[in-house]
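Next up is one chain by itself, shown in structure tokens, the form predicted alone.
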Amino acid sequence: MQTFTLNKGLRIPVMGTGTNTYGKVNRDYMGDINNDTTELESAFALGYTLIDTAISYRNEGVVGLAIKRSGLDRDTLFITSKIPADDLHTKDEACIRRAVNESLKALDLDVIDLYLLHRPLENNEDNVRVWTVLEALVQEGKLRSIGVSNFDVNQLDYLLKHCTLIPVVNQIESHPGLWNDEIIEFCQKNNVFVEAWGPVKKVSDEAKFVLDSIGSKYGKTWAQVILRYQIERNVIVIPKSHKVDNQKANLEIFDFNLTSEEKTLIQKL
């Protein structure tokens, strides 16, 4: 798996898997947790090592169980989780520390590779307040790196001006029709990697037609073309699928390159 080197020297796979409906009844985001690790077992078997979860998904324990069942060397995995931007988890330092400790316990890990502030709080000052505690937890060895999620340019710019540790990642929504080019450009100018959630969601039929036309030249699907486009512009992707065939197909994007003309066409979708 190709990797990018984050600004702390940590290497992150360019593709991982989302998990927000894994381990739940009927594979429903709001479903009860059933500890089904089927999708994670197939992901590990196929070679996925970047796994993305969150406190709000309620399934950190499912991820931890899958890691244990896999028998994989912990050092070969890159585990991401996220702290919610609510009072229960971020009201004060004690709440933040408790949230991180509960994530560690649920995942059954000694350290989490990447921990994100899931969403910005109501004001920039509160983002910095939470961030300062996360910085301390990096220094204490509980978190290897920290980042943010769903931050816009203003929010990220303020944090960059008031932090000691630069966020290694800003995880944002990015797909055809909502590439979010402005924040991606800002992140990359400031040495913050972008990670795209939902990279193959909400794609219109018109966009799929264009992407399939491009993909036919390489024997690739519209979804594979999207993922390739993102990686070629140095964006990490975390698609999610409950189907083994789709998990496998998502990984089959490292044997072709898009032309500049094709990338221009895709960017306009």
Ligand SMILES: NC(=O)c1ccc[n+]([C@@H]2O[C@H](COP(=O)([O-])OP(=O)(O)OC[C@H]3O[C@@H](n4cnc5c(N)ncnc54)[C@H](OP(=O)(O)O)[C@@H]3O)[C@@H](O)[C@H]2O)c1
Second form
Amino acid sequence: MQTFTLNKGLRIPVMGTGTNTYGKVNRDYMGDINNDTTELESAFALGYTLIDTAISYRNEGVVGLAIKRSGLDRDTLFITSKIPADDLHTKDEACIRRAVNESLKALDLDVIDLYLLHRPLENNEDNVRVWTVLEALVQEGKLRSIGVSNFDVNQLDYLLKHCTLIPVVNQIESHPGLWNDEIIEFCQKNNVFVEAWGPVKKVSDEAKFVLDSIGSKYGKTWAQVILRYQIERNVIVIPKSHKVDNQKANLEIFDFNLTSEEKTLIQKL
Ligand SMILES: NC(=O)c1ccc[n+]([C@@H]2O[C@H](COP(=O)([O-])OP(=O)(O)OC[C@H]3O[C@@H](n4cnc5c(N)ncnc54)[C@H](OP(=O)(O)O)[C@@H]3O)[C@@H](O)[C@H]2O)c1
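Having seen the form predicted alone, can you show the form predicted together with the ligand?
Every chain and every other molecule in the complex is listed next, the one we just looked at coming first.
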């Protein structure tokens, strides 16, 4: 798997798997946890090493179980989790520390590769307050790197001006119809990698038609063209699928290059 090098020198796979409906009854985001590791097992078998979970998905324990069952060397994996932006988890330093300790315990890991503030808090000062504790947890060796998620330009700009450790990643929604190019450009100018969530969701039939016609030249589908487009512009992608065929197809994007004309067309979708 290709990697990008984050601003602290840590290497992150350019593609990972999302997990927000894994290990749940009826593959429903709100479903009860059933500890089903089927999709994580197939993801590992196919070669995914970046796994994106979160406290709010309630399935860090499922990810931990799958890691254990996989028998894979811990150091070959890149595990991301996220702290929710609510009072329970961020009200004070003790809450933040408890949240991180609970993530570590659920994942059964000594250190988490990337930990994100899942959403911005109500004001910029609060973001900095939480960030400072996360920075301390990096120094203490519990988190290998830290980042943010769903931050807009203003929120990220403020944090950049008040942090010691620059966020390595801003995980944001990005797909045709909502590329979010302004924040992507701002992140890239400031050495913050962008990770696209929902990369193949909510894609209109019109966009799929255009993307399929581009992909036909390379024997690729609309979804593969989107993922290729994102990694060619240095955006990390974390598509999620409950189907082995789609999990496999999403990895098969490293044997073609889009032309600049095709990229211009895709950018307009
Ligand atoms: N930071 C945040 O606030 C935030 C918010 C949302 C999500 N996330 C993270 O981002 C991950 C990905 O986002 P997401 O799960 O919402 O959406 P997504 O991965 O873009 O889309 C998932 C949907 O796409 C389908 N799919 C996947 N690969 C496909 C392919 N090759 N061809 C056709 N259909 C395909 C899946 O269906 P099948 O199962 O039928 O293949 C599924 O219905 C999440 O799982 C989560 O880890 C983060």
